[in-house]
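Take a look at this one chain, the form predicted alone, written out in structure tokens.
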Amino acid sequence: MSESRNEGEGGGTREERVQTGIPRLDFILKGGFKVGGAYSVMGPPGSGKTILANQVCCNHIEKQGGRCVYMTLLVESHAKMVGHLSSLRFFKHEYLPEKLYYISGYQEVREQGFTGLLELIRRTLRERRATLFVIDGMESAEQLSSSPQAYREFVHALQTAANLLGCTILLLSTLRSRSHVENSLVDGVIELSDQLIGPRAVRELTVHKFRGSDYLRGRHEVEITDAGLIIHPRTEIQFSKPPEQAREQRVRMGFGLKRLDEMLGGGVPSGSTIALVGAPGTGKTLLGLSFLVEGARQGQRGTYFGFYEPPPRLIEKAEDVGIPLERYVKDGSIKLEWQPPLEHFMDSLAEQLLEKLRLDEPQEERRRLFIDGAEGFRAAAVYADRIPRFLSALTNQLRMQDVTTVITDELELFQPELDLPTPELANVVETVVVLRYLELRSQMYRLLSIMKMRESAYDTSLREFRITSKGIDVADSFESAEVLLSGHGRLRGSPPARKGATRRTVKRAGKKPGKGGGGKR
């Protein structure tokens, strides 16, 4: 993902970088920090500044053979800091003190001012042959300065000294304004934030400035785990420039349900995305599982990515209606990836999904994916207005990998109108299939219709379908649906239809089907 060197156009100039080794931070910084540069890392207590700096130090030692000096100015004691870091996997005690050297500079700056502190820094960096230098607690140095100009000159002298020694500097401080004097001098400014958004505590990273290089702008989600910091770039900016096309030859991917596949002209085109929309219990999950099993029968690998039903429940549910899911899970043709209904980050979910597809399956195979359902991403979203761009970027990336995707979206249970919770989903997918309940004489019936299918002819008729112990049975014509509708049926939750009104509904629903009659190419 990242490179330690970037070659210029003429091949003569090379720009060395200090890789952070923090997942995806090097991707955001287009390779890492520039060697010899000075960077400000600011944020409130608890936002992860100390962990970030120590993680960069340890990764720099491990991956690039670097040597690091970590200076503190009136922050927590070294013993306490090392004790806290010991629980994180990146931290290694064997680096102390030879490769990672902790030192306090507070006594020098308090008694001898910036002159004494600079002398201590120059001497330590030379003796330790440091390639990365961290000062934690820059706000203390500023408070002890005689004037803003004195602090400005100190930061400038620090940069000069480190640059001469080829050493990269990270200056850690509490949150400051973007126009702070320090930020105008350094080569880059990174902000870590930690705030409550609704009931959720959300950490984010923002790069405000990175001199002489491109970088990914905007806020990116941050997680702190036992592996240290993990950054999740926004999906829509991470994949903002997708390749123009995927595989040339496309094939039809069926559901294994003869009549439904006929309605779809043989199945959905490979590399496309289909949305199954319906109220809870209408059969969306079973149709999606049928899509995966049909692929497995044809030797195509499939992945289930869901949020609600754990794998044993899912297998039991499928087997109860005659869908042989278990055998294909056992032979590895279908993988079940269940996300427990906990607090997730939307971009983290997308990364998990895309990385599993990249790592688990050979790129040359046609693959099937069933996402059950879109509301799992909505629940994980911190900013709801990101959903349309997020879904567009995710589905585009899946197309680029030639993955044929079925994604479900749930309607309200008592809702006669077709009001999609994510209206933008209908715009980013190629096909929309709607599943609905019909209530008639104290009985519930299921109806299915194709509302949209790009690049293909399709059957526009409304069909009844049943879920039995022998599988999913779609009616072979629109007539059964017409009979149901003409029998004064009404959509669940809607008021009983008057006779005259029912006749008008039947006339519309009973339109003679003809492949391509209402579809688009």
Second form
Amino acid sequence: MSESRNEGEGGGTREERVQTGIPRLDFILKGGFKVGGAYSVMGPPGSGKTILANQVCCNHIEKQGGRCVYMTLLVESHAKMVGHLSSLRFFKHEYLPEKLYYISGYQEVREQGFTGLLELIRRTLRERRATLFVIDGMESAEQLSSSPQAYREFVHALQTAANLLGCTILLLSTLRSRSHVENSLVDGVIELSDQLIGPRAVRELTVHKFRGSDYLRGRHEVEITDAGLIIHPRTEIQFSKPPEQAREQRVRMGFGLKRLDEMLGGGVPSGSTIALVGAPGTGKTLLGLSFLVEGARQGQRGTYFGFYEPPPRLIEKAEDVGIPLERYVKDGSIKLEWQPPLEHFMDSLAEQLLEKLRLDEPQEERRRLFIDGAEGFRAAAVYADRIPRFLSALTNQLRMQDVTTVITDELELFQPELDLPTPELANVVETVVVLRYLELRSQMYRLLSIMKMRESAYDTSLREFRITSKGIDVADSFESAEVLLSGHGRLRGSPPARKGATRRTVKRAGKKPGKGGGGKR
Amino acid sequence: MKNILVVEDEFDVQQVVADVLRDEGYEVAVCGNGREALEYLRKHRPDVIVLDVMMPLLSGPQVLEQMARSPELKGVPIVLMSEISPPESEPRRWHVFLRKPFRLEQLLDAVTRASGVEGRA
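Switching conditions: you have the form predicted alone, so give me the form predicted in complex with the partner chain.
Complete assembly follows, chain above in first position.
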């Protein structure tokens, strides 16, 4: 059998690990379970303990040539278990019985007590040359024990046997307190939970203890799919220690809109993140697509990662206003990644995004990314207070990959003041561009302004932002915006407002949009 | 009255199978693993053995292998039961295969069929 060999904490020692093969669990455990260790896996019914253990067995057989014995103590029958597992892709019938062997220990412990059960386990492990042993239903063993001390001695003896035989042990039980006697004896404690948070059913995994090794602490989201368990470590802890040296070279990245790029001093610096903030229909998506298309024109790869509009609709929308998105999608310079409006996991979304960027063109520098929008991540968040740290970690990671990111965030349609739904976004991005509506004389206008641009000079003026069938455009100067804001708005194509005309001050932007010619797209 | 030996490590399955067979009028003995079964077979010769594959100490196929070496036990009808089909490559030392999970009528049918094949293994 081959074992993985991993760098231990401190960098000097190398140790053998049983890889779980469960997506990202080995990352959380910094390599997997230690060979010869005993680990408690606890959780309520339905939290995924049995799937986890069987998945570890099957992966251990497939990837490390291991041999597994799975003992049940008054849990579901083997036939039922195999029936349920058969629908999961990791489970292979051909492993039974030679490499994956199911036995019951209930009768033994019931009739012979722990002495008989230990004897049975020791013999079975030796005869089957097992490298991984699972006991499913430890609570039954505890209930059958004559005293807490007898149970403690049983767990201790199991550990000794595991160490001697070089066999790793997983002890599965229903949820028990972290200070339970079993948990104080074993080398590691993993808790699986399954709870309702609001209307959502959320499964999570927490490592409470892992002797002799570093691990990722805290709760991590768990998905059960037809591939088995998938763990999504919290993004902010995955990338909690970004390297000091990022790759970005600070080249200006334009939107392909002359005036806007001028306002930005030539564009946003490569490797930075820019937030486009505005009410629905103010043109955020079109501006973001324009950013991608401009990159494609310059030979830079771009990715759209959005939640609301499927690719055909997006292409149609862009082409309607003269943004040639389709040709760059067809030639592969721009990839459209649409997340259907389902219940997502925030960390899973971040993983998907980073994975795509990592796999697609990892060698390419100065890639562009358009995330449409931040509210997609917000909606997927189980714990809202994680959002600031999550966004910070995600944008840091994108910076490290030299990805220049445009991310939209939506304001309420009838919002009198600029009140960001994700205020933290303004802190983690380098540039904030605000798009807003202005209603004047039965016509809707759009205004654009740069609210913030870190470490760079920028034009602070408010500009009119137009969307027509010929394209999107930012006004040459602040005058048109000034005219609008001062109440001197005019119908497009009509002569300028008469000097000395009555002035009316517009105190706030973003009133209810009317049905004027400059309406939203 | 026919004697049946049920060799099964899962206590619940073992008890249900034994009870059903008893209700049908069979004499039933039970063993929880392969080693116990071989000990029992040193002293008794059942008419049919209902044998599980995966068990502690000795597996079903290991029991069959030992039985094949014993002239006294050769030919005892075997109902082999398992969650997976037996591999084609292994010698066929059983008479009727019963896939788990099974319904009671399938169990009874398997035992009836096995009863009729004595001596033909």
